[in-house]
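First comes one chain, alone, set out as structure tokens in the form predicted alone.
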Amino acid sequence: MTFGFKGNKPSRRQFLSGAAAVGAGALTATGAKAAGDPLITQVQDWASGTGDGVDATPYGLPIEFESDVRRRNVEWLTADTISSINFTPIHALDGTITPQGCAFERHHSGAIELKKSDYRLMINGLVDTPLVFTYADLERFPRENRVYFCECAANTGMEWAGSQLNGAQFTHGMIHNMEYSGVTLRTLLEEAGLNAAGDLKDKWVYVEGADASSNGRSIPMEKALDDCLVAFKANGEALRKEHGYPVRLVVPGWEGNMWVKWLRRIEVTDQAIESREETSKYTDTLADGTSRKWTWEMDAKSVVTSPSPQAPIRHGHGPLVITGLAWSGRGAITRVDVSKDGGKTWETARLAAPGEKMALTRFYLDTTWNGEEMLLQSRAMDETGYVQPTKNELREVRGLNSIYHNNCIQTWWIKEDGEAENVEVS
């Protein structure tokens, strides 16, 4: 049996009518045999008795059958997991919101345990009145809820010199997308008063965490007063320890290192502090050995999450949903194109919802697959008109010395058996 298609898209009506016409016969590689299937004709164990009571799991956990959907690290990436990173299983997720338990984590001296009752946030420097807030103080300010992605600047960084890691989780999984609840940074700065700072156009804030690394970053005052959020909830619940419980900074669209966790101090200054994390680290080294600095914004980027090396095609020939994620730190995603032939031709994908500023966008291409090899790519465009580049286009500008801000087009080689491999088509 074959399915009817309108262009490249399977027709749901023809799919269903075709299935009904088959009746007791076999469907296709995408279906099962209706007649004689014991999962239909016999009473199963799960329907033969009672299940768990409502108090069996006071805090809900994933079912054991989904135990493979988890964060993973790369053992050889860093000398110790205390100062390391793990990766979101983006290949196994759908939609755009990342569950906190799957959201990638990056630490410079390990995740610390800090109780709400022990939490303090200080605002000092060029302010009218230096202030110290408790956690309870922060809860009393007007609150906002915003969905933003957080991406490590090193996401995809290992791919600069060529294809390295065989899975979307490892090439692009240093990212998550959550709904944050908190107080705007502007609100707290205005509470302390900014008259003492004078003209704000050349002022900065230096933000610092409470962990042993004292991770700190300088942020231009313009950004601090724009959309930064002092957050204490994510996806409706308290931040996880690894994400900065009880309070972290959210810096929409900008590299994750600036999203300081366990936020303890905000200092208004008349210059950038030039800390370690903004000089020796998180700068882009060019071919001639010089480095770009202040490369905060994350450029438009996308990746096909399925099919991919960790999510091969298992259902056989017929209808296939190609899906992935796109994002931009400069605004909303407006379009994503998908190529099956390594960039020779492109088809415009369907966005699951209109793109939102500094948030992940899910895209789908509903197509058909009959066992042909594919060189699968995606290419994102944002509202500024920026188009995601190839790796060679990036190399022409930056060479091979960079670690950070690799937003190149990714290629998966889909083989005849449905397995996939990370390859480079530049």
Ligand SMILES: Nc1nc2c(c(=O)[nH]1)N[C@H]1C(S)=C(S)[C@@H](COP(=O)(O)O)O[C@H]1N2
Second form
Amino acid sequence: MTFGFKGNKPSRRQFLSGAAAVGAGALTATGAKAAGDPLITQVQDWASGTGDGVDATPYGLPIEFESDVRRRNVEWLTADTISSINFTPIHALDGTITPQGCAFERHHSGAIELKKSDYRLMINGLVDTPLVFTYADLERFPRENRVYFCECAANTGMEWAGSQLNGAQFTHGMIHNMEYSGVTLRTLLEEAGLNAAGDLKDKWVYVEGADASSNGRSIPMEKALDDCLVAFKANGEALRKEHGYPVRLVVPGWEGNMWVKWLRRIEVTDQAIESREETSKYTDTLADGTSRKWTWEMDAKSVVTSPSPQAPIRHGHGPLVITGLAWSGRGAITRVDVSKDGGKTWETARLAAPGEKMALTRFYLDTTWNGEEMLLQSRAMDETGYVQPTKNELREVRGLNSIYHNNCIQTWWIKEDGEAENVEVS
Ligand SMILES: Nc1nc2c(c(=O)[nH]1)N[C@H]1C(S)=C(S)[C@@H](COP(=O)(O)O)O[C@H]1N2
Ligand SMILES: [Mo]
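Show the form predicted together with this ligand, please, the one above being the form predicted alone.
The complete assembly is shown below, putting the previous chain first.
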């Protein structure tokens, strides 16, 4: 059986006519043939006996054939794995939700093991009543469910000076997108009472984690009261240890560093703390040597996840699905364009679903490929009218000293044999 694709618009009739269409010169994507294929004509092992019973895997893992779909790190990036990062295999995923088991991790002092029964969350500082919550206390506040991406500000940071890492997992995989269940930060702050803080306009909250690094960050009160979540579930189940079990902070659209894991303390203050993580780190040195700081929002960005260096075209000529992800820390993605010629011409991609605020959006370009080389790019636009910049546009404003907040357009060179390589077209 062969899909009877003609051009790039398979109709239901063509699917039904199947193998018959092959003779009519339809594009054959795979090597499967109806006649004499033992996978069709012979009884296979898996049909000759029974499979596993229901209790073989009380908690399921991916099937062995998918064992390549996993987090990976880049060994030379950091001195050890305790203060390091690994990357989500975005080249192999589809849809928008990142399974926890392969969602990137970033730790400053390793992933700690903290039992729910040992968990305490303190709110102190300029509040009416300092409070300490247990895990069980948190479960008694009204809960919300929301899907957000979390992107490390260093995502794509290695690509500033030129193309470097060969794979979407490594260039763009410091991101995950999950459905969080938790209590709004506003609910907890109001429980402690904010009258003591006076005018909230110039107030801050300082949040820190229970790990040795504490990863403390200052967040303006306006954001804290707007959409931050104190989350204890992701994609329906408990957070994994590496993502902050049992409780992490979710700071929609803002750099991953502020998403404090193993959240232990929230202090209301009248100024920013100017902690390590918001001064010597997570600031951007400009060409004149000064630094940008308080660069909280993640600008609109996108990447083609397939085809890409780790997901080359293996199926020969004919129908090709180009797909990727787009996101913006400033709201919803409204449009994604795809270029096959390094940005000279653009086609508007199909969004799998209308963009959601501060969440990943999946895009598709259903097209035809006949072995021609492509310089594949994608360009995201968000509801503020912002358009994802080219590398040169970004360098003009930011110089060459930056690491963080690189949201430039990415290029994959697709070769005649379908292999792909990270190249720079700026
Ligand atoms: N307590 C604590 N929170 C932390 C960190 C940390 O090391 N300790 N790393 C931060 C950084 S830099 C990022 S990018 C995100 C990563 O979240 P993840 O490990 O769930 O992907 O967590 C942030 N929260
Ligand atoms: Mo980060």
